[in-house]
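Only one chain is given next, in structure tokens, and it is the form predicted on its own.
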Amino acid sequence: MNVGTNASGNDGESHGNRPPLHLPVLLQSVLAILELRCGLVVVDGTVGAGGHAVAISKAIGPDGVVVGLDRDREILAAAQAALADAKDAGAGASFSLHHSPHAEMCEVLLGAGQPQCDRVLLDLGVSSLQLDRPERGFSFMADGPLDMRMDASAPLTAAQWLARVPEQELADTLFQLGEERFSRRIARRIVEERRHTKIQRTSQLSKLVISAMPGAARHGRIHAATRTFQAVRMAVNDEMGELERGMAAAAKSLKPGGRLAVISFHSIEDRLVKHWMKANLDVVTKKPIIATPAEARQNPRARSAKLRCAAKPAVAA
């Protein structure tokens, strides 16, 4: 669903109060690896609050086009305002934003009057604007409903998934998507608890995970519930399936020679991106690009980010 297009306005016009943009990770590396120039059509398949999209918009200029997609309708308002500011200042591209998963990229492009595009960016994971809102249920740092849906209109919440998933499937999910070595113990503890209590809050799940772990494992370098929350979120949103479908849609949408860049945040995603690109496109980055020490200090989210890029094979002469 299209949620808005750029509107004309006065130069420097204020669009009112809005949440601050989170710092886009690996921004300069993304701009460089995509080899942006004036007039390109670029798809930001995970546009979020618009951090990368605004910089891309300025790089491709008034003759360029940005098509932004996101499963989270709420966050698109921030991207709309930021891209409109760039456009109104005379430095940004035309744009349209769409409440849609990146797997539907081909259909969205056609609807936007662009049969193909020149570049695609996918920035995976959860936005800081989502993590900072307890009512979305992504984080164990503050109590909130156990939701975790990227798309709030999706039918299945994390609480509902945890209430019905079989124990073995839960354990496998925690191990495969969270790389949680205590997956069986945690799954057993959750299933025992749900027999007599509904697990509906982030604080409940966090405490259950910690209680299932050996004492020494409860105080590691990262919070003990991190891997479980990651795995549950990825399962509820089918993030690995969505990633594979999104990359396939990107390959179909790109013109020959066009580039796809993907930023992932953990080894499970990075392995899929690496092998998929090698099998389907011409790899540009033999090794992933990572943050400099300076960026990692400035933006902690960038510490685990890995950027890979590949190009659609050019048409043979």
Ligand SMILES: C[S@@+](CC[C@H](N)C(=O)[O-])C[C@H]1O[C@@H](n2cnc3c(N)ncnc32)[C@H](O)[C@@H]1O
Second form
Amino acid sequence: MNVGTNASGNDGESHGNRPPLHLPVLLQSVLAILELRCGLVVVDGTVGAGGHAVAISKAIGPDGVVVGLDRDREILAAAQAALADAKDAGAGASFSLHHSPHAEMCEVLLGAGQPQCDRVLLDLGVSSLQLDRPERGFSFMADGPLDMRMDASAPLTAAQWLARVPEQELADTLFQLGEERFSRRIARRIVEERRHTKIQRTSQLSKLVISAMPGAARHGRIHAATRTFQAVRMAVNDEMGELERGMAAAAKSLKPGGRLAVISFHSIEDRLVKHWMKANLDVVTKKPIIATPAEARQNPRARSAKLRCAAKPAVAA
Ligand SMILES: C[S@@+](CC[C@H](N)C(=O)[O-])C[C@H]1O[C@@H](n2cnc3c(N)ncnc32)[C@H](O)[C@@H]1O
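I have the form predicted on its own already, so could you send the form predicted together with the named molecule?
Let's see the whole complex now, leading with the same chain.
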């Protein structure tokens, strides 16, 4: 997600000046492009700490419904508290939260008694709440187990994936998902190392990446391990596959005329969103919406965020 140093491969998420809590990116643009009004049913497919969801909840009011999904069960507690506060204050919508990938939003909606919805939001990548916990293994800034699973019940950790992925596939993954120009050198270094040592800690991986790079590349604008961590995280969580399945599920779940908004942080994601929307929906944003200079200063995560929106055709083709 998101161009600057960051701790997880979230471009633009500078660890040094990262805000302590997860600030929702492009919030005002999201609220505007979704054309929210009282009484709508809105799916937040990546509810995280609930930053966007709370603002959506207030915009659709007590007659509205927010259905929040996240594949990280732990993070739902933060969303629960934030949405309950808004509702208890009388300003918020009814809501339900579900430990589920957004690809399954059709089933979740049915279970929540809402066969279809009016709006869907997908805010990709990791939450600061995940990044800030070294034990989740997303960050190269603090040592922790090399985990990186968004869903802690998923079978494969980053350490297990790195232990078995063939060298060529690893190099291709680093190049394609991380846009890492030293992908082959890094892949070779990892494969050499794993012959005699288990790579199980974030600090181990970070040091290996640095040792594989030519000297001048070790001290660039972003931390040398940024792109590798991003690529490994995206592979372990199959983020591109999830994105495509999530958008397909959104298109199915939306009522005719309903809108899907997606915030992405990497060019590879933005390309997929752009082409997928063009092929399947009516595009609302011809060009992606980006952060204002003021928001980019206030929230480094917003610097590489791109927001696109499309609508389900009002009459099925
Ligand atoms: C950038 S955070 C969302 C932050 C949220 N919009 C807020 O304002 O607090 C992305 C969240 O999406 C979740 N996530 C990532 N991929 C997912 C998927 N395929 N299905 C459901 N949740 C997913 C992550 O666990 C994370 O909590």
